[in-house]
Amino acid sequence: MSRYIERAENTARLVNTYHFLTMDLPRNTGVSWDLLPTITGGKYSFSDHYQRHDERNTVKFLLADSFNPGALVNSISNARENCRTCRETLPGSAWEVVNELYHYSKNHVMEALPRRGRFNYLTEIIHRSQQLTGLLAGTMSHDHAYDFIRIGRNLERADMTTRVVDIGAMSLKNPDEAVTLDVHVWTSMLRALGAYQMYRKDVQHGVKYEDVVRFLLQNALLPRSVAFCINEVEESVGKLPLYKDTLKPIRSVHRSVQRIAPDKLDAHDLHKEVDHLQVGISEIHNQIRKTWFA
């Protein structure tokens, strides 16, 4: 459920922002919507349903497409349904907060494919997300199954954080648009994660990019820094029982994005990183499945 709640919100975030991107940078720079749904993990399936990779298309996919497993509203639909089949371990509020994000998803999607209603559904989704997740830590007794909220919540966090890096990656072609392009390519991925004001407040100088990768991988204080996300899930899967084999993949991860040397790294290079990472964190997932789901 908390898996499913966060991807929802990530997702909006991740349109939201790549629209307003796209809408910054020139028209000549190669940055087009077919990234997303490679992003994302869904490109062979969208080339299986459209043949073009324009913007309603794309946004189609990632928010309303029933086919589409990581689509917003199933997202949303599962984790309602999660959460109903877990009730009594839930504030009763819970329930009444994801039932009626359910229904808002479902309603008003459609109203976000044309731009002028895209950013009140996403900000709507975004807030209401925000609501469930603070509500549950503000009512909910901090046992292990509180345990695995945070343990959902913060490894979902973590891949999306690493996508969106990607999308920075990607959007490069040459050393040339890396230095006209930087500054609107890392400020939209800053803000995509919600950590604009925290990298203006805790670096102090302008958006480059080796000090915003820095910053969304390695920061120890930023709660959707890949660093971040990957302590908050040690420190959960400490709490439970059995886990000293999902232990190794979790440290693994860390080892991993504390090696990254940003400054060193072009963008085919930072590309075969952040793979690097996801593939960790898919080996997290597994190992958590395997010892308390299996």
The other form holds:
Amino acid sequence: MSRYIERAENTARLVNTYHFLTMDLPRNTGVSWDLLPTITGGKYSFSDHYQRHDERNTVKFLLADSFNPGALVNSISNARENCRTCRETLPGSAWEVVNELYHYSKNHVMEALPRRGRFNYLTEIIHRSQQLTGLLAGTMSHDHAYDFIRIGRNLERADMTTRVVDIGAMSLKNPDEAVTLDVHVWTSMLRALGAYQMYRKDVQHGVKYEDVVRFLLQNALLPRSVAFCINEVEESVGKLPLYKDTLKPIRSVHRSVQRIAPDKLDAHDLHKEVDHLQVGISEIHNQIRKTWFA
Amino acid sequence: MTIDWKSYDPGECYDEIISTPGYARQAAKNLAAWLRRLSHEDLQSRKLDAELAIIDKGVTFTVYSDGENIDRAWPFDIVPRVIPLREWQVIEAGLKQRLQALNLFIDDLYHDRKIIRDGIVPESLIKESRGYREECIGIKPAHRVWAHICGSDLVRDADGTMYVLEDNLRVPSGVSYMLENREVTKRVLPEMFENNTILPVDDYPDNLLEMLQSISPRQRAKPEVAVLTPGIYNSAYFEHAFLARSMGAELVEGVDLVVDKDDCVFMKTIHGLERIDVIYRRVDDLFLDPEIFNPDSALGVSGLMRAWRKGNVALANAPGCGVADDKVVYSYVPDIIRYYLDEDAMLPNVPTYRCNDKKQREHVLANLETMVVKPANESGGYGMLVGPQSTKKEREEFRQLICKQPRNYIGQPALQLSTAPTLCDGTVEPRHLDLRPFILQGKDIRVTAGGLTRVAMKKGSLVVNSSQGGGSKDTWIIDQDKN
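For the form predicted together with its partner chain instead of the form predicted alone, what are the coordinates?
In what comes next, the whole complex appears, and the chain from above leads the way.
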């Protein structure tokens, strides 16, 4: 459940950020909407269904289309199904929040397709998702069920952060454009993760490719950096019985993250490194499934 | 009621959007056509959304006469003001030229005073300037730049000429509202950004930080920058917090800083004292340092001037730069540009009559009804006379003021400020406006893409100051070649 909610929140953040980013850029740059389905793993499904890879179709695919398992409304619907089956372990109001979120997301999603209503819809989704996270942190016993919630949330966060870094790298593949677009694209990627201001505080000079990538992947204090999320996962896993086998893939991702030296990588190499991280994250997921849910 | 441009009549004034009833200017064609297609309800709901966004974001300002209320919602009109990029590039070049010359002027005044010796400006003028500080003589700030942040006010007359109305060199404010206006506009008119190439403005905090770091006395990777504010009761506190936040700099008040016996400036933190390299001060000169200036100032830092004079800390803007922010000095700016840069001013001044000159004073006194009379050293639109809208009693009052303190007043013909369509009671009407771009000079010199457009919300009014019923609009520099 927590993974699905986190994914919905992150999808909303991503679309919202892209929405604002495209307003600031001259038209016909490498920053195009159809990058988003690719990065969120829906490339083929998207091209199967749509001839025109334009803004409207992309947004529809990411938010509303029932055939896209990663679409925002589907993530929330899945979260609700999960929640229904474990209501007894959660505080009473958690179900209500999830259920309300489900109805809101379904009933209003069409408003987000034109630009006019998009911001309000996505902001509402983000707020309600955060409400659930806060509700659980503040009212649920921090028992093993909570450990799993925390693991799910942080795995999803780490995964999304790698994808956001990937979008930045892919948008700037064309070196001629990279110079002029660099600041706008990376500022937007920071915003997508709500990390812009924390970056400013920490880094204290302009927005630069290698600093942003390092910050989003390796910063020890930013709650959405890959390193931070994996730490959280490790801490939660350590509280569970039979945790030993899961530590191995966790530590392997740790090492991969710390090894990345963005100043020595071009967009293509960075993409490969990020890909490698994503494989590592899914190995953690698989090991967790094998240990506790098989 | 939807918008009907045929019944929109700007009269004698130059309108920024509509050239003659029914016809939009080239760069504004998309905007005008799109607005016309909106239903009345749609227009109203967007206006409401903008108001809500401003309240939610907490975009506020303070009016001192407003008692306890220290955060009034920022007044904003959703119809943007449009300037074509090609026109803007000329204005931008003119603004850079102006600030470069002004900085050479200030530096000269505090050193060799060549411009006085060569008889271009009279010495008396400087001696009597309220912004002149003897304490600054001989100081050499980094890059020899004194005014790092300048907000010049531009106005357009009926024939379409853009004039510089004044240069704000002390602690100009408004840039945060420019940035927030854009954010709000993106929320409420997102469709417009699809089919127009509108220059982004959000690189300002980056540029500001880069400029501030470029004047750091210590060469290090991360010079420590702080924004010094007088505190939450200041009318621009929102902006001080905004800028500190968006630069990732510390927001401090005087009590947060100390100067040690080696004349270095430190900030108090939970880890102890931390050295500060650059202070973007939003506190007036006279309150900066009780050791040198106003001894009662609780807003300043004791010893700050010592530290600055020794070159241990950079202050932006530098103390004493207000000498060039004086409406009588303003009248000499075209000469100042010619003297230092050997160029003609690209942006004209509004014709200005100095009341300390007998002949010019007589001209002002004889034409009070058609002139605007301003005190030399005020800001915020206070203490001025707008001739065409004045009563006989007010004119008599100013006649006496001018005769008593001629050095303190200038007169300018009242311009027909340009207008732009503004949403009033469900329809659009022309309202007068100006433009305040922001220019940054450190190692490099940069200008914002556009600036803050301020608009007089009252019909016929020429006063755009937010403290006196003014509002604001987003400003779009449109690149037509990319449209």
